[in-house]
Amino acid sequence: MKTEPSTYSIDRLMAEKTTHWEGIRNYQARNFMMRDMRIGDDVIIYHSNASPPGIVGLAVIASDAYPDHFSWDDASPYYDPKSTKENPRWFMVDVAFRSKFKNMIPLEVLKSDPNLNDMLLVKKGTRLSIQPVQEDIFDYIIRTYQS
């Protein structure tokens, strides 16, 4: 799961312990979030927009998806008109806060490790707020870089 820290950190969530992950507005990342999320399934929480980028630690789901309400006020910056009530177009699922790392992983790391050629996240071109991390990959990093 992807955050700009400026909008939530994971310093954040760790003060808050768990937060409903609001404002997913594409399809492809929202159906990530509810076909492939579970209660209890691990999450790497990835800084964007930082400097450097990069994974920052994890979190756990905490809630199966149900709708996203910030969708249906209009003062609200993930407003959608087209969302209601009894058609939701949008959903959200709480994590809380599971560990910090003690060193980010910058990207221009994970990029460069041969190992996670296959991860989403250092292919040219994705910017998914949500993207599913295969089960071996998602050990490869906690075994070597936060062992």
Second form
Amino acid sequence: MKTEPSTYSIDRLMAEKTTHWEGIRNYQARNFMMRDMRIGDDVIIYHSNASPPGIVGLAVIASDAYPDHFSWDDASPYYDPKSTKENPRWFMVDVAFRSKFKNMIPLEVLKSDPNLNDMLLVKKGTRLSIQPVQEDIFDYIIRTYQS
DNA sequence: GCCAACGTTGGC
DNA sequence: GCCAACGTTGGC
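Mind giving me the form predicted in complex with the DNA, seeing as the form predicted alone was just shown?
In what comes next, the whole complex appears, and the chain from above leads the way.
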């Protein structure tokens, strides 16, 4: 799951322990939350629009998907008039902190590792803010880079 | 249903 | 700040 540290960082997640992952406004990303995520699933936290961008820690899914009420709040940057309480368009999940890497893994390092050529994150044109990570890739990253 | 125009993401 | 690569919107 990607987040811009200026909006919500791994440090804040570490301090708050659990958060709701509001603001997803892309159908594919939403569908991953609604269809594929299960409580207890491991999550890689990635800082985008950071210097450098990269993987900063781990988290775990802590709820099923439920309506993102920020989409109903016209004072929120995530407001969407097409989403209503009766017919919610956008959903979120709760995410619980698991760990922060002592040394984050810069995107540049991920890109230069041939074992990660198939990881969506390093592929050109993949902008999704929520991406599935294959189990073997997840395990490889933990084994190789976790610190 | 097509597609031009526009908006967003996110690395650099 | 630039801009490539998407995604969305809305007229037709």
